[in-house]
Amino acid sequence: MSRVSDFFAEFIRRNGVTISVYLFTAVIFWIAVLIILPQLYMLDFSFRFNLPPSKIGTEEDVRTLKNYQYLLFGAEGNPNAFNWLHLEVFFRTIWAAVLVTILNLVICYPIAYYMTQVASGGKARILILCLILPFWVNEILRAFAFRILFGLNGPINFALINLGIVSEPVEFIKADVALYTGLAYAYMLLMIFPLYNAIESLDHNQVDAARDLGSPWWRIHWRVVIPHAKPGIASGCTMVFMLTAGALAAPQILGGPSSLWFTQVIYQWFYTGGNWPQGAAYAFVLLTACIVFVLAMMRVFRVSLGEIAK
């Protein structure tokens, strides 16, 4: 308790009473009104029947587990034991989000290490600028650009055919190559900058000492750099996974005819099916999966929530 009071006293001393009260009020309003209350409302909504407005609040408006049971078992009279269609879409979305997260980590870790430990100040700033500039373009426009690049008549197929690598256009969109590539690119910065912040604080003398003692490059990263960068790795993986699992625009634009994303199912329940309680239940199942992934990252990398949030 004394730590909390000391923190508030130091915060007020640094920022003044007026600014401190304003900041605390804004944060509490943001968390309570814009995050917690809507989530609690949707959670309660997920346990309700899909009733017309005239019956909401009547004795028919009771809580039920039917919306969650539908995800597992489907509609009543379903000949199958489980709702395999939606369960398959859910697990495929989670697995794809894991793959995109791993792909981003593999690509972004060398870039972040190079910018912090190898490149000089000027080169590092140019690299950061080159990474940021493309993201000035809207995400939807970038998704359509990837659809053009990976299309049957796109530049990639054109180059492959003219180089004699393939004889016919490759269906990258149908094979979900465009989708995974677009998602990995869309959230690349959210992996690079946590890694950059974590690796930047590493004393380069530790790397030099390990190299002078004859340690190979892979062991230097495994025993020196990666343990130091664990909070950045956990933070980047958490953000990329959650945003990939919850993506909607990219799967809509880059997904093939058979690559249904779980967020698309949620969207259909809300806007096409008009069943908001069912959509809320599906959304909270996805939210629960993301929370489990965050806890798993904290357990695997042995970091606290505060270290991830740095």
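Each form is matched to the other, and the largest set of C-alpha atoms that superpose within 1.5 Å is called the rigid core. Residue numbers count along the first chain shown, from 1. The structure displayed is predicted, hence computed values, not measured ones. Compared with the form predicted in complex with its partner chain:
Once the rigid core is used as the reference frame, the Cα position of I12 differs between the two forms by 2 Å or more. Comparing the forms between the two forms on their rigid core, the Cα displacement of V21 reaches 2 Å or more.
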Second form
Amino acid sequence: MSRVSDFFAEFIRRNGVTISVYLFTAVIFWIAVLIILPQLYMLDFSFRFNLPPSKIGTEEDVRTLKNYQYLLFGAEGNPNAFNWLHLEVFFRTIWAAVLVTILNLVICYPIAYYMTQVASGGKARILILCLILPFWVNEILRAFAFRILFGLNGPINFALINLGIVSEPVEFIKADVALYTGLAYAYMLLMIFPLYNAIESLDHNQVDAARDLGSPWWRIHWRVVIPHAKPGIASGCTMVFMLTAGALAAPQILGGPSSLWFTQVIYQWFYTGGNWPQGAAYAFVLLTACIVFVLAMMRVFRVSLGEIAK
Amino acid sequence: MSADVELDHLTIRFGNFIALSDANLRIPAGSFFSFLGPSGCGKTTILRAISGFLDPSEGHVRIGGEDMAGIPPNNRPTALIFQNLALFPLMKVWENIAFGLEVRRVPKAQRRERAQELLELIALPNQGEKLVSELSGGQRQRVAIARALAVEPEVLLLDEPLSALDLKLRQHMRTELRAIQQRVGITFIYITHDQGEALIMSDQIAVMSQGVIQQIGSGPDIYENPKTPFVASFVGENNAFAGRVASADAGHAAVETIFGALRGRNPAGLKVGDQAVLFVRPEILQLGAGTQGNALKSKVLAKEFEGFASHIHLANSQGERHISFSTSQEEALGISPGEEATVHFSPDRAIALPQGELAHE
Ligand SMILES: Nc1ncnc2c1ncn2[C@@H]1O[C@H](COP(=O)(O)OP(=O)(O)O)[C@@H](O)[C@H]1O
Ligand SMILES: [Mg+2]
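With the form predicted on its own already on screen, would you show the form predicted in complex with its partner chain?
Whole complex next, starting from this chain.
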């Protein structure tokens, strides 16, 4: 207790009363009003029936697990044991998010390694600029650009056909290639920067030492660079996974006609279906699943939360 | 197995900057060879060229007679101990030591066994399960040596390995290193800016300045017979007196200094009128006027107690030029700051060299 009051005393001494009060109010407002409160509302929503406004507050307005049951078993009278339609979308979304995360890691790790350990200062800065500038273009525009790029008459198909590699245009969008590429690209910076930070702190002499002891390049990465970068890898993967699983614009625009992203189902509940409690329940299932999955992965790869925050 | 190392007209440039200029030398197999020079003179550059991290701009590196051009560090028979050790902090001590064996796909049981042997060699048995961060500076030092020895290199390259240790430990490790070298019998190439280290451990020393090798020789040789003013002033303490040569014969030259004409050996064949520097080591200076000339009339500036001896600082009558020398405590009793003092030295032990770059303190 005294440590807490010490902390506050020290904080006020260092920053002055006005600034301290402002900072505390801002942080509390941010956490309580902008994060916790609305989420609690949503959570509460997810346990209620979808009632017209006139009935809210009457004795019909009771709590229920119905919305969660619906995701598992579907509407009453569903001939199947489970609500396969939605469950499948759910698991496919998680799985696809995993794939996109791995794809992202595979693309970003070499770039981050190159920028921090190989390129000289000037070249690294230019590379960082090249990575950041495209993100000035907004998400929707980027997604549509990818749609054009991967379209049946798009430049990629044009090139493939003219080079004689394929005879018919490839249906990239139908095969979800455009979706995965677009998703991987959308959150690339969130993978690059944690990796960049982690690998930058590696003493290059360690790489040289491993090489000097006879190590081939892949073992240097496996035994020296990757273990060192593990917290950065974990933090990048977590962010990319969470954001990919929760992405809406890219799946909406780049997804094939038959492939639904779980966020699109949630979106439909909220808007087309007008069923907020149902949508909220779906959203919380997605959130919980993502958190559980990330924690499980951290367990498997022996990373602690503290390390990620470094 | 140990191999000799040959640098043949080796030059290394970074852009226009010449980090190493035309180095030529042969390091005999199984010897302890040191490169000695101030920070920034190109010592690390030489080691990196020998170990393969830097390609020669010109010339060749040969190990065991074989040209190393195009052979990457992982395929050279060398092992490098880095200036900052570069141990792997996320591996246990024994895994660090066995890393080179892991690379060579030696089975785990054998790796452990070999690591154990090496831990005994470096006097750290039973420390294998620790993390590197749990060891002291001197212990880490020894782990780095064991890690390099594990791959049985023919040449071990050491980049100022003792510079991070405190004085006592450094002195201890000097002896230790020399002993390890004699036990394993391979070629050690050692880099240091500490002349004491180089003198104590090495069979041969190359003294460097600004990318140029100034002199190669045994410790006593470069101490007694420096070839350039840089070597004379960098290796050991030396008093330097600049001036013109007043007279010269086959063996000796007299240099006209602010203390008057002083005589010393003349190995470079200086002629009358040449600009020269006369070097007089503190330990050859003796109190009194002597009988052979070479007497310096001076004033005592300061006296420093140094345990086994006292260090005395002198200046000429104008207080311009400082000289320093050591003397026994008894003799020092008779000297106090502000007084006049006369010192002399034997011309056979002082040395006159052509004017040139001096080492900065
Ligand atoms: N990669 C490099 N690029 C440019 N200059 C370098 C490089 N490596 C070393 N140098 C320069 O070469 C000189 C010698 O460096 P080094 O061999 O590290 O000296 P030291 O004798 O202290 O080990 C220094 O002036 C240093 O700045
Ligand atoms: Mg160096």
